[in-house]
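In the block that follows, a single chain appears as structure tokens, in the form predicted on its own.
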Amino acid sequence: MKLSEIDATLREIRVSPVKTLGQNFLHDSNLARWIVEKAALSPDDYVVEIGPGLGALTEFALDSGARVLAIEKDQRLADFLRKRFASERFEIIHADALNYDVRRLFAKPRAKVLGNLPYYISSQLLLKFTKYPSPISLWLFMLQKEMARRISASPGTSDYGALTLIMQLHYRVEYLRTVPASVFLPRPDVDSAFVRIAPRTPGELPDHDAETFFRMVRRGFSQRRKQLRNLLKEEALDWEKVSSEVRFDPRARAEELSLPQWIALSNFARSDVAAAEIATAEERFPVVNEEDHVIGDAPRSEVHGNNLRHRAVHMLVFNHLGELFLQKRSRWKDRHPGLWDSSAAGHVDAGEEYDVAASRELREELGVAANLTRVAKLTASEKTGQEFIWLYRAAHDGPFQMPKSEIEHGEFFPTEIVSGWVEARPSDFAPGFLECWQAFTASS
């Protein structure tokens, strides 16, 4: 819309821009078109637009053939957009974007997010919609210029800080362009900027433990003028050795280290993964025949390497809302690293029975005990990795204590989202879980 059209429309629908809602309407259609082009939208995309206002971006997003869900906090604007864009590919909800359940996007094959984020809550919205792991494949945000510079900053600059590294650990952040205040009605007090955010590809960065990384980064930037060696004393690092191997000045301050250097630094403080890998390599599993009768046992490596039939247990844990807890497998797992899996799962050890193994795995992977009910038994096949699987159901609200060497992340999901997610993105899941979920839904 042109400036005159925006002014006339606002008078017609009796809307005066509300400063507390961060309402600044974009009146440069060429800029709006350019923004949507940078999102590379297609009919395969499901777009969530935060704060659509009068639909400056919405119009061009719909022209791409994509489906658009707009989230608008102002009821008057939501009603206007509902009438303006009467399309089966357009849906608008009157809501606060901070309350939107991002988990629902896992059930969409490809989700992207656009938005001119209100300055007063931009950091909250940014962190909410980029929470890792995410179902979103691209973010294109207009932010206050200062915020955009912070999340896209390079080492050694004044904008480079903890937020920079927290964002860039999982995402590539690109500062696209500065947007002058003059293209908005009413005119804001400061300039804006567009950033494009995309997930990093698997293996793009060295292996790391995110929890250790975040802890050290926050501590390292807690007092910017202090040398890191003084701020990270509690990590008990051999500072001369670390600085030499990671190649930074031992007197360095936090802003002088690049992202790969911060990862390398945090890896010196990681302690549990190597020990877990050694313990895993020493496991012995029962080897069974086609009728699940034990015919011997063998080390884990031999069982997996030769595709021998063996036994496993999977547990589906539900909270009081009926939501299912899923775990994201650690990148250090020898099979299906980084994929989503059952709440807890593991092998039956040599000399162990299924029920005993299920209780043990629940304690080891989630740190809890619960009553387990058998749901179904799955036959060993290529889809289960030659595992006979007993599937169990349990009830527990957490909290859970998850070993970092086994589980990268865990979260509860409504079952309808899980079903939609399995259908939309089956490659996100370990094959064994897909078989278990099919068996569970068939028995429900």
Second form
Amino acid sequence: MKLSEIDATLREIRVSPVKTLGQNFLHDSNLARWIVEKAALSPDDYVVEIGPGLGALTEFALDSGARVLAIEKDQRLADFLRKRFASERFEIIHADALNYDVRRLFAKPRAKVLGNLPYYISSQLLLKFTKYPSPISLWLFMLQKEMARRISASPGTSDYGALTLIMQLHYRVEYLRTVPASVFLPRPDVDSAFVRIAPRTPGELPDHDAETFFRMVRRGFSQRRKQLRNLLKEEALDWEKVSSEVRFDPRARAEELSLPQWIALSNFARSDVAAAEIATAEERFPVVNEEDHVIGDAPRSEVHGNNLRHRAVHMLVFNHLGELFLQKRSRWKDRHPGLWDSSAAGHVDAGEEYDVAASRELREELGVAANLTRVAKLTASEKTGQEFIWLYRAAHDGPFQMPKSEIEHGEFFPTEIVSGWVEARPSDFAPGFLECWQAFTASS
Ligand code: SAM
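Next up, the form predicted together with S-adenosylmethionine (SAM), please; the one we just looked at was the form predicted on its own.
Up next: the whole complex, starting with the chain shown before.
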């Protein structure tokens, strides 16, 4: 929309821009087209647009053939857009985008998020919509220039800080261009910038523990002018050894370390690695025949390497809302790394009964005890990885204590989202879970 059209439309629908809602409307159509082109949209995409306003970006997003869900807090603008874009590919909801349930996007095959964000809540929106792990494959945001520079900054610059590293641990952030205040009506007080954010590919960065990383980064940047060695004293690291192995000046300040160096540094403060290595080295599993009778036992590597039939348990834990807790397997696990899986799952050990293994796994993986009810037994097959699986259900609201070396993340999801997600993106899940979910839905 041109400036004159925006002016006329606002008069026609009797809207004067509300400053407290961050209403600054883009009146440069070429720029709007250019922005949407950066999303490389196609009819396979499901676009969520935050704060569509009068539809400056929406128009081009719809032109691509994609489906668009627009979330607008101002009722008058939502009503206007409903009339302006009467397409079955367009849905507008009159709501606060901060209340949108991002989990719903797991049930969409490919979700992208677009927005010329209202600046009064842009950092909250940014953090909410990029919460990791995310169902979103691309974000295109117009932000205040200062914030765009911070999240895309390089080491050694004054913009480089904790927010940079927190964003860049999971995402690649590109500062695409500065946008002058003059392309908006009314003109905002500051310049803007347009950024593209994309998830990192699995394995792009070395093994790390996000929690330890965030803790160290926050501490390290708490006083920019102080040397890191003083700010990280509580971590009790052998600073000479760490700085020489990670190759930085022992007197360095936080902003001098790159992302890989921060990861390497935080890995020196991890406590979970050694324990995990010891645990996997000792496992022995029972080997069973096609009737699930034990015929011997063998070490884990032999059982998996030779495709021997063995036993496993899967637990589906529901909270009081009936939502299912799913775990995301660690990206550095040997089997099905990074995939989503049952609330808890594991092998039955040599000499152990299924029910005992189920309680043990629940305790080891989630740190809780709960009554377990048998749901179904799955026969060993290629799909289950030659595992006979007893599937259990349990009720628990958490919180859970999860071993980081095994589980990267866990979260409750409404069951209808899980069903939609399984259908839309089956490759997000460990194969054993897909079998269990099918058995569970068939039994309920
Ligand atoms: N996308 C339009 C454009 O580029 O011209 C408008 C951008 S304007 C900077 C921000 C828009 O976000 C406004 O339409 C405003 O009403 C809307 N908005 C403000 N707060 C919101 C919220 N919490 N949730 C959804 N939309 C919001």
